[in-house]
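Shown here is one chain on its own, the form predicted alone, set out as structure tokens.
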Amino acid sequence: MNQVAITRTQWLPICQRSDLVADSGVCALVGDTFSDSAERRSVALFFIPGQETQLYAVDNWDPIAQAGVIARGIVAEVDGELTVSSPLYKHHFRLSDGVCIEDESIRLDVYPAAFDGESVCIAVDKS
């Protein structure tokens, strides 16, 4: 008998639209603040009005600098792709898939993000 893992996507409200800064990043803590810290994560949200995709959510942890700074990065277009550059070592991560332009073996986790009225939500898989 074959076993199939079934996951359900849960949308978590993490902030309000008014908390976002156009063409820039903000940081939000996702997860239960009363549980083990491994259950919490810092997410960088980027609101780019006027684009086909206006809202991006990526991990705030910079794997090269080993610091939670991605939300402070500068948003720019590199080779036709929207990116955020790390404020420490200036490497670029694509907002669409989290891949580092300078070293494709390095990537940020990416989360589906959406507006629900005035709430900003990200999707996480729950088993």
The other form holds:
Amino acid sequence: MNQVAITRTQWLPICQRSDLVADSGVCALVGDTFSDSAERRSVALFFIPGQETQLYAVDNWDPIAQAGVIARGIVAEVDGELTVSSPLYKHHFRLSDGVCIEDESIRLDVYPAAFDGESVCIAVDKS
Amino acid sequence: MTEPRVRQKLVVIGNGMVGHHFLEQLAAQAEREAFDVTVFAAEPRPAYDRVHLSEYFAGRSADDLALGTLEQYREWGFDLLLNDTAVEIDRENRTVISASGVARQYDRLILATGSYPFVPPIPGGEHEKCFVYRTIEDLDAIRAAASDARVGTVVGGGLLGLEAANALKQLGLQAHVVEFAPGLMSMQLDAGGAQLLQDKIQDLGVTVHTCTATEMIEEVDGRLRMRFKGDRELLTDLIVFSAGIRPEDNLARAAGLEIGERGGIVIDDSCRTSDANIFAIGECALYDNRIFGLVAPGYAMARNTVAQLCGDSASFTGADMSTKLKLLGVQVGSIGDAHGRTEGAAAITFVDEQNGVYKRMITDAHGKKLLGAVLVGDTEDYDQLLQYHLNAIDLPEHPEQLILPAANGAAPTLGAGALPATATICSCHNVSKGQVVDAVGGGCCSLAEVKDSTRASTGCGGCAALLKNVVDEELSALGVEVNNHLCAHFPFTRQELFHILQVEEIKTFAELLAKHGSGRGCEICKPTVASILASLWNEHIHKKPHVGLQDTNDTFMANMQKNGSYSVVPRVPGGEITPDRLIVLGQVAKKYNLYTKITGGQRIDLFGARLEQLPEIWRELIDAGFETGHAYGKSLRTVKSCVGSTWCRFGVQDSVAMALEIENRYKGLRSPHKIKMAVSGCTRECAEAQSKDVGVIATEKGWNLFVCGNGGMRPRHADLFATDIDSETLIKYIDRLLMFYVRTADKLQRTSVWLENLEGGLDYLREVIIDDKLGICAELEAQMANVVGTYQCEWKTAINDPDMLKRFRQFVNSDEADEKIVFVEERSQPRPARQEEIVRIAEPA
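Shown: the form predicted alone; wanted: the form predicted in complex with the partner chain:
Time for the whole complex; same chain goes first.
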């Protein structure tokens, strides 16, 4: 396979490991504080220690409830896959790809996330 | 004429339980449109429940006893003429004429005139302090007379007489029962059963005089002296005659209908009288030379008659007079030939003097069929014995095992499978096993659905256990797995998990999952386990291992609203609040621009707080003396109260003080679902306690406790659980009840549904909570004491813990607010902006 990704991926440090809450979510603001608000997004970070993938970053905006509440949902396993259950109408969104289990036409943006030492970084595509 | 066919004129005389049931059944038929219905009722109100009349003195109002309402009759299109006694039946012109002069023609006439109390012809028996016991008006008169009385006497020791004695006891009178026969309830009980019943009733403070004939009643110094045969006498302040009933057949007699030798309107298999256009049903009717003085046979006649009118074939061939009831708190059951009068009948008797239990079964000469039975003190075997009797099922090889106490739990039980399809499961609504089986086959997958569909077990509830057996068996026969596992991660019910956590003293979700679960948990099991852990060990819900388990409302100790902001409800115990605190709420709301609204639970809800504002808001509230209100938790919400005897001229107890005591005791208790309570200072019930999980109503002598009521989506009237108890007993019962609920309920199951699903229902609940049948009351109380003793205001703890406070940041990497939360003003207060309003705000023109 000779495919090359042309997008430029930028890893941004967004918070510290100590800001995370094990087995639960927190919300972080991504983008320059001084930049245009359209460039900024709220991202929900889920930290599940002891799993193969222990860090997930998905959009905090719940498109069904029309509110920024995803980070405050409960982490729930559905048919072997980790999801977050949105607190308002309890829809499940898969943490790995953001797809809504109840309605697969709806999905949250997801971002690669990783620890850099004590720093939490997520990758944002810059076109 | 636009009518497709001529409507039949139907006139009903009498609006008692049977008359009402007839109309209710008729209204449910498609053919009801074919009838113009007129009902003549002698009493001033629509039909009510005479069977539970004594509850009128235990806090139930006339409305509570009502079976039908005027609205309902209007809706049915039936013309109900209250307070208008029918006085003549003109058969020639097929017309009924009433006392007020109304005349109505009929094509078909239904006589449901019921019966009247028999008053023995005793000199002095017409004294103004002598009463009968049949209508609400009778009860009102008895109550009025009881207000300055000390002793009350019932003449008649039958079923109704004992009910009347119970009523006198409820009124606080020293009650006596005078019975002519050698034993109580001589119709239903044999000598052994009657003796035990008498002993038990005497223990409860009711004096029983059997073999006693009253010869004269005379007034002596404002009291009544009853002179008995054999020179004995009794001083009493009032007398209630309850010496049996007589069919109310005067109207029929005057109209020339055939009447039995000792009264009663003669009817045939189709409930028709000697005039084919006239039917008679209920206690006024004489079938096969018998009067049926119970409600169930009357209902059967009503259904039969409706079927006849609608052109269906049906016949009434007599009715089973078996009965199970609780008299003055004593369980009594009587089936079939209780006296063993059938030729060749043989009896098996079990007597346990220690525990006051008497059971006797009557079999045929070969010991193969059950002819009858008498049960006193313990009627647990009633349902099963009744099925053997009604369906003529062959008795097991050792029939005595049916009434002996279970040794090693090995009592043979009659499986639901052994019953024929025709077996009656619910006698209140006449639902057969076949109908239940059909309902399950037709797609009902749960007990609740079967109840909804067939109405089985929605009457007295006595058949609940049997119904459940039939449903379970049918479901498994159909291959439907009856699975009440909590979720995919735990193959247990909530109750089983509770036991596991308690017995193994497990303190974290992770440990439970590792030992007894699989996978990683979900939004069902996590909050459920968190709630059980809180009920058991009462650690702060924000303690590290519990953080990820909570629903968002518990996590942030506030109620999330549709735009992601929160509402805040501080506790206002009993709804009592000082002006200073009221001002603080106003100031806080003003400062943070919160929308304020009074809640149904007598508190004040502050809406529109942003996540990061919650700790500041709470710091101010706590500084002013407020505590968290747990509006976000599955826990005690509020205890509503009226002002009670302190201010109200009608109040008989200090309801506010009691509400405060209760609210402060149970605040913070985590439970399967939210719990609401109320305390009313008198029977006017301004706090609406009968719609709460726990409702307390003041009486002259203490408190009446109501349980398992509900408002909201599925309203349920609370059940009267205990009467006239003192404050200490009240708290004790609530302690036990709540803990038993916390232990045994399903997840998100309110007390109302919990009780409806509890096998044995209210009686069983009383046995557990009041009689300590399971021997767990001490444990329940200790558990509650632990929860009460370890209470903390979760918000107070949180605002003093920097670690917990970190959780309330909107963004972990910024102090900014969520710009998506936008409010606009409406009626001088903020409200969440709608989508189109947000767009407008973001893009100013």
